[in-house]
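Single chain ahead, by itself, as structure tokens, in the form predicted alone.
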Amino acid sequence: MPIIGIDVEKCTRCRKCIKDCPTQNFSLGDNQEEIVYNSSRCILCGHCIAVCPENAILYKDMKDEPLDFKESQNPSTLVSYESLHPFLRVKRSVRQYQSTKLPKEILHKVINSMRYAPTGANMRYFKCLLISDDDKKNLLTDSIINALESRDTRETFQNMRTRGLDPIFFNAPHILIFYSKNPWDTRNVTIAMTYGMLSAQSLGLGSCWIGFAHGVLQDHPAIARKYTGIETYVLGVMTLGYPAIKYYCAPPRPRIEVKEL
């Protein structure tokens, strides 16, 4: 297991790991002084690492390093509500893109931000397929249109294709397809994609959740296998690129009805 125990020389017995571990892997030893770690139920969430003020949690092979800085103890010092709220509100689903391909380092920044999205029981099975090749994107677009159940929608989209338009991916330079062996990963992918879209916005990029593509690839595994090589469950599809449109305001939205008990 990546978390292998406690450095007893560093440990001050503050018991924060005992209180914060969601699966109760930490407990007091028989002498009621030493803290004991039991790995049998560990879900690798890292709460113990994050909450330990003495960096006394021992771990290995977690494929990442902890982010250790003063502001992490109070995230509100990083971004205030007054800054975050308008940033969230101006998020738009972009359907007009420049043809310019994104640099790899920018793509990796967006994808990397998704790895820190919260997931149920800390399960992290989902993977991402990045499609940037124009020919492959066009083949995928046409296969999705041809598989649409609604005849009217299918014919409308096919007519748009004859005019050089892309009604599925909107000629975005990049397509990200998320898939997993676990169909219950749908919610996890939804959260991760939201992280990615907000990260993309901070980099001056546009993004859009593509429901038509998600639906067809989910309902037609043969199409997914043929055009993407994905053998498991397709759980989300989004576009990414430099926007070719500028928005001048954030439109109004209805209030969420709240019932208090």
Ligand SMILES: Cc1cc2nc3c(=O)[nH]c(=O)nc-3n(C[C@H](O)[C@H](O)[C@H](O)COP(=O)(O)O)c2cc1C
Second form
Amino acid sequence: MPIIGIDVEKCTRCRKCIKDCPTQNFSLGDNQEEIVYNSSRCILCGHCIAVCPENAILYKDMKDEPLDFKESQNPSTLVSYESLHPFLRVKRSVRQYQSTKLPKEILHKVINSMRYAPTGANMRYFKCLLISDDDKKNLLTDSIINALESRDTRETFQNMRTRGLDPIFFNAPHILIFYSKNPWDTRNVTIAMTYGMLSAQSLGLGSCWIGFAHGVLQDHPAIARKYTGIETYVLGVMTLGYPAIKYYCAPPRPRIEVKEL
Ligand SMILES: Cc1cc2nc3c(=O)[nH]c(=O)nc-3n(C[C@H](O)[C@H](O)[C@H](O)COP(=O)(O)O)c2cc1C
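Since the structure above is the form predicted alone, I would like to see how the form predicted in complex with this ligand looks, so please show that one next.
Up next: the whole complex, starting with the chain shown before.
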């Protein structure tokens, strides 16, 4: 169990860990002085580590280091609304890519951002398959098009293929497929992919959700197995690469209707 307990020398009994632990694993001991940790319901969310001003939480094997907030930074306003809001608005679903492959470290920067997305009960089972090989991408594209239910779309896309176009992945240099042994991981994958796409944008990259591929690979596990080797549930698919397009403004979007009770 990675959270081992509390360093009693450092602990000032401020009780922040008691208040913030979502699964009530911290409590006052019988003597009403020491704080006691009970691991039985711990979901490894690390809030105790994050909230402890004395760095008194003992842990091991968390497979990551905490991110220290520098004195001068107020973490909640690291990015202002004034810069975040336009950043969110200018994000486009990119469907035109340069053929250049991304350096490994850039790819991993994007994937690394996804690990910090929230997940239900902090469970982190999903994995990522990265396809960068052109022949493999082409085989996958054709197998997806051939399995499309709508005859009209299928024929339109097959025609586009004869003209060297890729209506599924847009000849993007990289395809990322997220999969898990748990079908309910789909919400976790959706949020993580959103983190990844925003992270990609901050690196000057383009990305796009590929619902067409997700739908086919989800409904046809045999195709997923044959062309991707994935034996479990496919929960999300996206493209990634340097954009070969420039946008000059962010398009308008309808308001979200808000009802108040
Ligand atoms: C769940 C989901 C699935 C999508 N699937 C596809 C897809 O298969 N092909 C595609 O070209 N765009 C796909 N998109 C992108 C949307 O079409 C896009 O978000 C929409 O056109 C608005 O454009 P914007 O993202 O640039 O604002 C998908 C988006 C989402 C959220």
